[in-house]
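Take a look at this single chain in structure tokens; it is the form predicted alone.
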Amino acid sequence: MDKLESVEEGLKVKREVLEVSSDLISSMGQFLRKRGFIEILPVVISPITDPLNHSVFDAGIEYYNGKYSLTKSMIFHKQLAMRIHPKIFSFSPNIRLETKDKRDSGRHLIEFTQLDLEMRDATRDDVMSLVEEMLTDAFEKLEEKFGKFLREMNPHFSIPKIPFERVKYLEALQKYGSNFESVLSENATQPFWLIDIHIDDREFYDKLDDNGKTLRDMDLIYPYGFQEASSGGEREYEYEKILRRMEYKGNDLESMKWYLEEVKKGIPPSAGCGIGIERLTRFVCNLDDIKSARLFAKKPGELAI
């Protein structure tokens, strides 16, 4: 690490984005109550955790003759809790050791907290709907409780317009290239849904459309360049299917044995998203950078308390 950060550059956040974060945790979560969602608890260290799409460093603990993982996204324990209760939802903490590459992007931090959901029988859209209408919600409440402060902070801030457009993925890469996330992120003024991402681009658990190309999935992406914000969709359920995904994406079957034997006994079929909530306090308060949507933030390449 290059960059020891002192107490007083991780205090440095408004206390108005404290507060206005505070309220976006709270609307959403009573949001959800409301639809017949319960809060689990989140799932901190695993055997298992999400291999991503994306290399990061390796975080783990070494516990007797084994070894947990710490959290990466609660993809798995989302699908396995179908079992149980058909809507829940948790503010996971998530460590992601990026490559200090990313230190400047503005978007990135190793640790953060997204709002992890995830609905039994449910589809893409049922879960884009269900977003649509809690960002919405949220939203309107933020307007009532800190107009004065967003208005100075954003001007752009405004209540999001629903249903939000879709785009096609495939069309959108062949359209403006690699860079076409940051260019349709620039050019937008409302949030929208990037769809049908390419089988190569995502994780194994999303899943497989019968064209056998792109996946049952989505991003939401904020507009005027604050980029992604959230990621979800369908999942792959079948034993067989899975199995199928994993070798493809080369995901080493001994690691996600535990995984795997849970699948063999039985998952249903679900949907569901995360959504960063320090990504999500930046895009509605504008800010430069997202250190400043947190206390004790931590960025790639640094250490900080």
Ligand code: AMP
The other form holds:
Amino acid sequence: MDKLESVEEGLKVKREVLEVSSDLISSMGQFLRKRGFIEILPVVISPITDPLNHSVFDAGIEYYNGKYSLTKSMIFHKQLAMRIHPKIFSFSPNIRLETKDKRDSGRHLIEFTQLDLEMRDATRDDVMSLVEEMLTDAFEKLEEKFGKFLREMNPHFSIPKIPFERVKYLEALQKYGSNFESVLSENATQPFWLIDIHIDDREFYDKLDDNGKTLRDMDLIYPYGFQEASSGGEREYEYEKILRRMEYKGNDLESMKWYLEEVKKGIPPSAGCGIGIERLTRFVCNLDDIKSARLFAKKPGELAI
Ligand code: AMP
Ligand code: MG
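Would you mind generating the form predicted together with this ligand now that we have the form predicted alone?
What follows is the entire complex, opening with the chain shown before.
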């Protein structure tokens, strides 16, 4: 671990960037409320959290005879919340202790915030349309208020045109090889959806398509090389299917037993996604590194205030 980064480093963020980020948060919240969503408070510690599809250092807290994990994403809590209200969102702080090879990606922090949303009985298309409209609305408001600043920062700033293009994962892989996401993002001038992601590339909870190979899910990809903006999809909600998927992925069933018990009792079908706020701010303001998109940013492999 390197030395503690200076406090000045954590405060090196332009005031206007913080204003843009603050307005993005409020516009998207308002948009969702108008569409019948309610904001739920984020869960920061829980015995269950997202197993993720890549490995990170453990972020757990021993507590009496049990163990809490710091939230990596609120996926399971969102699914359970579907029992109470059909449309929910949360600005959810996520802790993912990423390995330090990700330090220079420009896109990774170990503490970040997702706008995490979920809709009962919804399809992937419902979520994609909602996100397209939500982002367009937020960008229009930004242009009105921060047009001059954004044009100075970002020569490419524009209101995205909807619907966004949809690119199939397997077709992109075949055409451009394993680096397809970065190639497609570099060459794009508009955000686009990557859909039908391969089962091996995602966690167990995104719904498997009838083909048994790809998922009913999607990533939103930013253009100009900014890469992944969001991941989401329709969710598995049936006990047997979830169990099979966990076994396929090699998830630890014991640590997931509380979730499995709830699934057995019944969770509603739903679809949703999570959008990283710092990545969105970085994209809008055309920032070199995500650390300039928030105060007190923590990069992989560093200690910072
Ligand atoms: P995931 O569940 O991994 O797809 O994460 C959902 C969204 O959170 C991503 O699409 C990103 O926008 C954001 N995100 C994920 N990991 C990080 C990270 N280490 N640093 C900043 N943002 C992240
Ligand atoms: Mg993702």
